[in-house]
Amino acid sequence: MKKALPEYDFQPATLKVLEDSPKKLFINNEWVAAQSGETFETLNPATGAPLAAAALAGAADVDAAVAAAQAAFPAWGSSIAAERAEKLFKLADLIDQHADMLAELETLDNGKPIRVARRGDLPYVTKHLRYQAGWADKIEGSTVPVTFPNQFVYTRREPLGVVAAIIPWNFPLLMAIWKLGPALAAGNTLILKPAEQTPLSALYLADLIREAGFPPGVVNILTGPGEPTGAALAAHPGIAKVAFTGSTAVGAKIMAAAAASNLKRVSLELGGKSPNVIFADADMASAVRGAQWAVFSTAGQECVAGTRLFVERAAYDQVVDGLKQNVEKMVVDHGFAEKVHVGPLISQAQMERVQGYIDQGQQAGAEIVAGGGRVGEQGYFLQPTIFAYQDDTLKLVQEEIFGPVVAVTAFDSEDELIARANDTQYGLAAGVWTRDVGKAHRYAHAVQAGTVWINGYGMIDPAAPFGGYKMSGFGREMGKEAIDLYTQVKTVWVNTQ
C-alpha cells in the first residue's frame, strides 16, 4: 500500500482534517451531506495514494445551495457596505492565523513546494482578499448630463445576485479568494466549487467564512467534479454570473451552458501559450533564470507559463546552454521535502497527457535537450524538459501542454517574432527580456497577451487587472476591473420638475 502522507511535522489540524474524511458540503452555514449520499476521494499526486473523500454534490445539492444563496441575497445585497469589508478583512485575519496548517493542505492536495503555498500562496491569498475588501466601500456611480431639461441622470453599480465561481487545482485557495473577494465585497451571494483534485483547503475556508461572520447562505461550498456539479451550477437559471478559470474547452461548455439557460453573465480565465522572448542585449543571467522560473514554477501547471521561448539567433546557444544547466540542476521530489525545485503533476491522467505531448514532439522532429521522462515510480513526477524546435505548427507549440515542459526556438527579427508570437489561439500573457526600452515597448504594444512582463516574468498584484485576449478568455480580475465583473449599471432619471 503506497504511503498516503510523506515523512513530515504536520499541524495537529491538517491531520484532524484529513482523519474527518469524508467532508460534507457547506450550504447555509452548515454542513451537510450529498442528497445522494455519494462521496468521491482525492489522491495524494505526490504518492498517488487516497488522501482524503469529499461529498459529491449532484443537481438537487446544486438547487440547495442557490436557494440559500438566493435567501441570503436581498440583506447582503442591500447590507451597508463598510460591514461586507469588515467581515472581509475578518476572514482575511482568520486566513493567517490558520495559514500554515491551509498551506499543507495545499501541498497535500496539489503537490507543490510547501514553501511555495506558505511563502507565496498564503501571502497573497490574504492580500488579494484586503484589497477587494476596501472596494466595498468605494464602489460609486455617477451624476450624466444629458439632453432633456429638468432631468436628474444618475447611475448606480448593483451587485448581479447569486454568483457561482468554478475553480482549477493550481492555486486551489488563492483562486477561490481571486473570485469570493471583488463578488462578495459587490454584494453578491456565492456558491465555490473548488476543483474536484483540490477541495481540502477550500473545505476547511468554509469554517473560517462562518467564523467571520457571514450570513447564512452568503457563500456555499460545493465539491464535486465537473460532471455533474460544474454543468448544473453552469446551467441554473438561478445563478446570474458564473466565473470560471480553467481550461478552454470547459470554458466553451460553460458558455453555452449559460448561452442556454438564462443568458447568465460569464468571465473566463483560460489557457495559455505565452510567448517569452530573449533578445540578444538582454541581462543573460537574469533571462535564462527567469525563463526558468516563467515555465517550471508550480510543475509547469500555470496558464501564465512562458512555454514557447523566442531567442534571439545570436543569443540562442548560450541561452539553451544556460537553461539546460539550470534545469539539470533542479530538484524534483514531494512538496515536502528539505530541498524541492518541482513537484508533482496533479494526476496520473495529467502525467500521461504530458507524456504524450513529450512523446508526440520527438516524433515530430523536436529535439530535447533535457528531461524527458518520468522521476521514480510512485506518484506523478515528470523531468523539467526543454524542446529545441523549428516549426511553429507542432502541437508541442500550439497546444497548451500544462506541464513542466518548454520549447526554445531562434528568431532572426522584431517582424518575424511578432507574427511567431502571436500565431497561437492564446492570448493570456507574454515577456521580453531587453536593455533596449523602445524595442520592450513594441513588443509589449504588438504582441497580443493580457500581460505583458518586460524583464520579468510570472508577477501579479491585486491591483493590476489580469486576464486574456482570443481563446484565454475575456473579463479582468483584480484591480478596479474586477469589481465592474461583479456588478451592474442602472440609470435612473429624475423629473425635477
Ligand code: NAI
Second form
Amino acid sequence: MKKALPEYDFQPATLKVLEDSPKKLFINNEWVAAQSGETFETLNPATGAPLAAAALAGAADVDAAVAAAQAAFPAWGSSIAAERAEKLFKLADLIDQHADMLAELETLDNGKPIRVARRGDLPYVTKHLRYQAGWADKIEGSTVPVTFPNQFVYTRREPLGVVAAIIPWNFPLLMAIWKLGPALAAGNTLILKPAEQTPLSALYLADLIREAGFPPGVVNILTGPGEPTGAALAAHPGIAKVAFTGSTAVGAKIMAAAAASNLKRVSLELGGKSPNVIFADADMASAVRGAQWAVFSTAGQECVAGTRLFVERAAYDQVVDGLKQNVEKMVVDHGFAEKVHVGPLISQAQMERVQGYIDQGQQAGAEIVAGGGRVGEQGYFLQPTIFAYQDDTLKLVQEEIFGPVVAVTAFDSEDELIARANDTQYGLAAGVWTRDVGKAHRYAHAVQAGTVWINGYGMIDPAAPFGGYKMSGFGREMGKEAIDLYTQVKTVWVNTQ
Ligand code: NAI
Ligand code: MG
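So that was the form predicted alone. Now I'd like the form predicted together with the named molecule, please.
What follows is the entire complex, opening with the chain shown before.
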C-alpha cells in the first residue's frame, strides 16, 4: 500500500508497522486472522487516507480470546506477585526503548502533535505502568476481630478472572495501560479492545508483551468496532469484568449487557462537561492560559476538558479578550508540522458532530467570539472556538462536544456559581482560579466532580485517584483505588478450638 505520509524522518520500525497490513489479532501470544477473514481500515485523521488495515474480531474471535484468557487465569492469578511485577517492569522498559516509534504511531493514528505524544503520552504510559507494577506485591488482606470466640477471621484480596478493557482513541496507549497495569498486577488476565480509530499502538504493544515474558493468554488484543467486537465482550458470560472509558451512551449499553449476561463487574470512565472558574482576584495571565489549555489540548478531545468557563463578572471582559487573543495565535495543523498547537479531530464523523454543535449554538443565540469554522479541505481540522453565552440550557452548554469549543459565561455570586456549575448530568472534573484560599476550598467542596484543580488544570498522576461523579461514571482509576477495581474480597473463618 502506498501511504501518503507527511515529510518527517520516521523511525524505520514505524514504517514497517504500516507495511505489515492487514494486522492480525493477538490471542494466546500468537497472531491470528479474524475467523471471518474480515478487516477494517484505520485512517490518518490529518488526511483521511488509510494507514493500515486490521482484523475485525467477531463473536467467534471473542470466544477464542476468552478461552485463552480463562485458561491462563489459574496460574497467573496464583503466581508470585513479585514475579508479576517484574514482568510489568520489563514491559515498561521495553515501551521506553520503543517510545519514539510508539509516539509516531500515536500521532499518525490519532492526529495529536508529535511533541505531545513524545513528551506527554509516552512518558506517562511508563510512569503509570511502573506505579501499578509496584502495587502487585503490596495487595494485602486484613485480620478481623469478630464477636465469636475461637474464630480467627481474615480477608484476602483476590483477582476477578478475565477482564475486558474497552478503550477510546484520544490517548490510545495510555488508556490501555491505565487498565492493563492494575488488572495484571492484581492477577487478572486481560482482553484489550482498542478503539477502531486507533488500533496501531496497541497492536505494537502485543509484541512487547510477548517479549516481556507474559505467559500465553494473559494478555489478548482484539481489534474491531463497538459492534460487534465491544458488544460481544460486554455480553460474554466468561468475562468477569469490563473496564470501560468512552461515551456515556456506550457506558450505559455496557452496564445493560453486563446485567443481562452474568452481572460482570463494570467500571466506567465516561464523558464530562467540566466547569472551570475564574474569580476576579485570580492571577489573570495564568488563569487565562490555564483556561485555554484546559479545553484546547488534544483539540478538545479530552474527557476532563474545561468546556464551561465561568468568569466573575468584574473580570469577564478581560478574560474573554485575553482568551481570544491567545486562541487566535494557536496553530492548527497536522501533528508532524514544525509548529502546531491543535491537530485534527479523530474522524469525519467527529468533525461533523462538533461542527453541528457550533452551528446549533449560533442558531440558538450564543455568540461566537473566535473560530467557528473548518480549517482546510483535507483532514478533519476545526478552528479553536470560543462561545459567549448566558442560557445554561443550551445544548452547547449541556452536552459533551469533544472538540475545540469552549463556552464562556459571567457569574455574580458564589451561590449562583455553584448552582450553575452543578447544573449538568456530568461530574468528572472542575477547575478554579483564585488567590483566596477559602473561596477555592469552598468551591472544591461544593462542586460535584471527581477531581478538582485549584490554580491549575488537567494534571493526572498515577498516585492520584481519578474518576467521575454522576453520569461521568464510577470506579476510581489510579492510586490504590485502581487495585480495588480489579480485586474482590474473600473472608475466611477459621475455627481455632
Ligand atoms: P464510544 O464510546 O463509542 O467508543 C469508545 C469505545 O467503546 C471504543 O472502543 C468503541 O469501539 C467501544 N464501543 C462502542 N460501542 C460499543 C458497544 N455497544 N459495546 C461495547 N463497546 C462499544 O465513543 P466514540 O464514538 O468514539 O465517540 C463519541 C463520543 O463519546 C465523543 O464525541 C465523546 O463525547 C465521547 N467520548 C468520551 C471519551 C472519554 O474519554 N470520556 C472518549 C471517547 C469518546
Ligand atoms: Mg486512525
